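Heads up, the chain below is alone and in the form predicted on its own; it's given as structure tokens.
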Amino acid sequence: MSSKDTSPAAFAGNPRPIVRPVLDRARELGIRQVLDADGALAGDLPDPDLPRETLLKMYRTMLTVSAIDARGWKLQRSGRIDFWIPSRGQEGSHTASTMAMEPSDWIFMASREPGTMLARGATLLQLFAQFFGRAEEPLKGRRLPLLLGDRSLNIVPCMTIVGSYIPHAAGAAWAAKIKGDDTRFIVYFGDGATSRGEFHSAMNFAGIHKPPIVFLCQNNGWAVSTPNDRQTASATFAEKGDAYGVRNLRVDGNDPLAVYSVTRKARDEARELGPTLIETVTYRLGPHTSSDNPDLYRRSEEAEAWRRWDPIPRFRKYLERRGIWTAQEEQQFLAALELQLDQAVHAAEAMRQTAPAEMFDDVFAQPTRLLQEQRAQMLADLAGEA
């Protein structure tokens, strides 16, 4: 291609041959589920039987999370927002996972799980104001949107650096085993992660210390445009647990009840066994981030081949089948919900954001004296600009 050619043809990239999803398969490849593709229980795990709030919690989070998904990507391509990632698809996974904690246990956060705050009780202004980056919300609009935290929820928010948090994750499980509390920990990463240093030093060293921690790895099937059989030669990524000894599965991460259940047992047996390593079979449906393009990469039959297991209709087939939701009620609750996302737009957008010289802030309890020469140079260049 020279430099100069701009047909379509010369940006087509070459994307892969379709690959079938593994969900397809997933009683052969060991892959834990409770319901199948139209929700109806014929996995090979039990019914957890969740008290129908939960249930409804759970499903109506997912909704939430896809809702809020389609309103940032728009805000996103127009201009209001700096950038996006989506996590279409990937919604009953982290989800259902974080439901299966308890509000006391710590959540280290990767940039896939909004429905992870919302579960916590977030708020739907709290989340945009984050997107905007205004001062107001908890981490005070210094983060790229989707890097979401809060303390106050104990959730530690994910750093830009992929998969860097994860020996932080075991080091606080840790931590709590030797002062002999009761806290267990879940840390969420993707399957790029696991090519990473910081991945391998966190499951060794939980191997040996047995920290009560869930290590959650989000098997979405691309670290960007690089598949799983470019990612690793193993066969699957929850047996690389077996190198550290740390116990590790593979589930459904399409299917909330799977994923609950797994997520569960491993967060109540913690304590006595340590720790768990749980891949989560799933698949992104959208882009890696507004700056990517898929089409690239993958062929869009291979993503449209996914949405059979696309974990919002196949809950909800399950929810019907139950009584516990309706058409109506999945209507009336749509409508009710792009209203709430109007007032938060709205709401969020009209807050303070953050001034340059305020990303100084909160570094050192007591600014050094590097900072303050950086904060005045900066201020000093800005004021040329001017």
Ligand SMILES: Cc1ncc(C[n+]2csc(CCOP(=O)(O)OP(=O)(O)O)c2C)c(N)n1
Given for the second form:
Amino acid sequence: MSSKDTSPAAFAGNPRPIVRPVLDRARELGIRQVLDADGALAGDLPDPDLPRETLLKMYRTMLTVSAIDARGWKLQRSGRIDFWIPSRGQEGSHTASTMAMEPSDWIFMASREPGTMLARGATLLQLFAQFFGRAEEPLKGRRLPLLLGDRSLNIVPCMTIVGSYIPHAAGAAWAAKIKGDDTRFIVYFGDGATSRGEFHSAMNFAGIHKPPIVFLCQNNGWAVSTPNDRQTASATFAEKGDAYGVRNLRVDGNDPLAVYSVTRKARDEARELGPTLIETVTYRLGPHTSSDNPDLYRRSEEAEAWRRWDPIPRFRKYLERRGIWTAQEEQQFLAALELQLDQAVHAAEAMRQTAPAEMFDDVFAQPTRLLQEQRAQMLADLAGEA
Ligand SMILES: Cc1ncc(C[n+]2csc(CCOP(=O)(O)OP(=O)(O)O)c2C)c(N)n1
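Could I have the structure of this protein in the form predicted in complex with the ligand, to go alongside the form predicted on its own above?
Next comes the full complex, and the chain you just saw is listed first.
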């Protein structure tokens, strides 16, 4: 390699020009909203007027997701967990849409939805046991941190192959329809997943067979370093549903009340009218993962401009105005949460770590000869290393 290739400038990347937050033009672009940037009722959708307990659960879950994110970063950076997938900025989009579904509905997860697990009743200990790869968590500690799921909560974990599970979700929803049971489904995926063939197969299938499912595309602006304008030439991700006869809309993903309203409606109508593709317009405030450096492809000013639309302070202002939440309650909640996080981290770290050979368990009811050989070889290699 020449000295020119190894200069810092050559590695500095070529950040894309700043794109102004799409939400600045929400009204003009037909992005549905309940709240304005200051949490006042100024959108085109009415206040869903949710019960106090529902609002508090939603907000506390969002705060918890944000605190988990901050703690996870520290643990990853200090070498105590292997990997991190941040969800900062997307707390409202996934928490509110999950809460709009009934507990008996099935969820197919992507990877930025810890609030989905919390809203369904998962404990902090369960989540941190997954982050630490401990054997007693529902997925037996065999997946990357944040690739969450729990069959007992009707939550199917994602496959790491982007978008690959969207047809399975549509198929499962179709099966429920054929069986005549009332279960509805929601499947989460990102803007990047809409470029995969599986997204289009699932949309085509859904347009024809009308399974009771909500396709929830969290458009967070980026698929690693690929911005929206390099992902598609369509004006929106939602309108891709038009080609397949799937109802669709765009909603402000940083407005939890708007996300709740449109998801609830799509869910309630799913049995009679079939699927809806919802594009939640949000923004990934952090890096793609702990292995990413966003400074190489986007300017920090772009993320800064999105802070105005941060779902957490925005929702807090709404709650404060309604007299449902105060600064003092917030302080107390966050202080108690830190203690709960300390306890969950310590307890999870002390749990048994999954043994390497356990990755071969649960693949087939009867392990194949090849798997048995691989397992024996790996154990021999590990014994040789000891
Ligand atoms: C088929 C496939 N290609 C590439 C990757 C590597 N990869 C992991 S996440 C990701 C970007 C996904 O972007 P998006 O769907 O917008 O979701 P986000 O990560 O932004 O939430 C890529 C390319 C992968 N996991 N699977």
